[in-house]
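Just one chain is shown here, as structure tokens, and it is the form predicted on its own.
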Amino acid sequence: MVREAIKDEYYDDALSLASSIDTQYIEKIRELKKKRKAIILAHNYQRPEIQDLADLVGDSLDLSRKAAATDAEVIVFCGVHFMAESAAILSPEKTVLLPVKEAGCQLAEMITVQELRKKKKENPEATVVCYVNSSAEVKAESDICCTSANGIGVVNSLKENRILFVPDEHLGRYLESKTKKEFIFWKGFCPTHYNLLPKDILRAKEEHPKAKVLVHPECRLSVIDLADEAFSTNGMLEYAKKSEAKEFIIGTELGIIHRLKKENPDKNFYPASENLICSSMKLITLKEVAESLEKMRYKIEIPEEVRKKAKKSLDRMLEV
């Protein structure tokens, strides 16, 4: 008993230690950000502390229109890189910071610009589209782009019947089944959908039978078809307030349910997997950002001729 005592009191005074040292670099942060002329963007994926000391949290081109629309001098986007190129495509004139160089996205980096060339010279009569969650020079190689909220509109909108999709074969497979369009799809995945399995969800129903089923476009169809709904990050943060449901299976990253319970603390919401973690997403720490804010790292910084490209395929995306 006293070995445990021990032991829960030294649990305590680390619990302690470390809300002194998160409440430190909050405080620099804030002092930074003044000094900055700076705004903070959090994507719903992010830690909870980022969350709550974001100025803006939500879905990665959201984010980025948003903050575009601001005075800031720069902006701090506590997400993956794909995301921080989007908003300095939009924002040329800022400064934009990624506060981890090494926070990628799998699904981006499984297609190049040099191999979607290749592909489109096998394909010369299709029009690309192009998920959002792509590099900068992805985006400048491709016709339009979409979201995983607006991807039906978008391919609806094409005169074109035959659309080579990329990166995310799991999304597009999805939009092939909500229109009647020809899709040639590129053979990449977000891995932490990928990994939510069929069992999953009928394992999380039989254990909350009464929940609402929610999962991300991203996912197999195999699991979509087992949901009530298919939505982006944001779509069910909407749905999830307007819905007259008590409780909901969640089938996207684990980060987004602090969200979801902060602005829903009546309801109450369920993983439909433990394992739905991006560890990009979790490598932004409070003490990432004060460094990024104070050595203004990590920049972002697209070619000219790149940014322009992308921001048409954007654009056209925004027109729809």
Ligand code: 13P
Given for the second form:
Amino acid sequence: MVREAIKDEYYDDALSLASSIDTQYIEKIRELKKKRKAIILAHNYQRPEIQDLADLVGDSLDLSRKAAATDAEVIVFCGVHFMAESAAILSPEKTVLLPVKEAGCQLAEMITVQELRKKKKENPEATVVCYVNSSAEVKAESDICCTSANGIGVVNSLKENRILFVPDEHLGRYLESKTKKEFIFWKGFCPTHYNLLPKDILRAKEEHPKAKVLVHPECRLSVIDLADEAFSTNGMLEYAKKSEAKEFIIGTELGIIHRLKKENPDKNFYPASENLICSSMKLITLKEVAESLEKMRYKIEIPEEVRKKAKKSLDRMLEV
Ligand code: 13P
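Structure of the form predicted together with the named molecule, please, following the form predicted on its own?
Zooming out: every chain and molecule, the one shown earlier first.
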């Protein structure tokens, strides 16, 4: 009951936010979008009103593909820094804006390029697979990137057997369990998913015994083991749509529940824990998007040498 109340309050809040001020921002954003020939991309974890406003809402893989393919001149990226950076790596001729410059990813910040170079020296025979939740410099120093949606495919596409996987240890352990490769891990983690514990899943299952449990592969293996499926955020959306089940326990950032509910009004979605909130993903509001388009800020700039090398790792992933 408490869980339900929190969930509804969360979304009622979002709806009540659609005040006249918000309507003004939405109109301003629409005008500026035309003027700047801009497209708005938003990650599935963004605030509901940002998702509703965006031209495309998706997971990391989906968004990087879209960023590479669009003919817009400006991309306003409503997500976190590494996502906007990936768009800038793939589309150097476009201006990529991140509306709030402090919107970083704690996981991506858990490895520096200097640390990666050192680890590579210690493991010269290993192929470096880097999760997209990483900086452009780290991507530039890696052989190939992957997202949570294509990690298994990327790892299986490699002829080499020994993988140095950075920076997310948990996604690495999940990929190791699904492939026949030998992994060397980096001790990085997503604090939001790391806080989800087996006891949270057990409690949610007790409250909703008929629900399917879907978790993100950034969770601990002990959590994934208790779930029915582990998917990227788009994977969860696809599964929920196709599944005959009517109830789902969701083990990822709560922002995705907006889209799940919108696309499946006849189904129920329960957060596996009320703590699944990434504060960085919530920093972007309508006001910031309007100001971003008006003042053309904050531009993502990457040194060309780094960008070219990072692009190779991303292109290699997109080919897979
Ligand atoms: P997805 O690619 O599954 O949307 O995940 C992005 C992310 O950063 C998860 O924390």
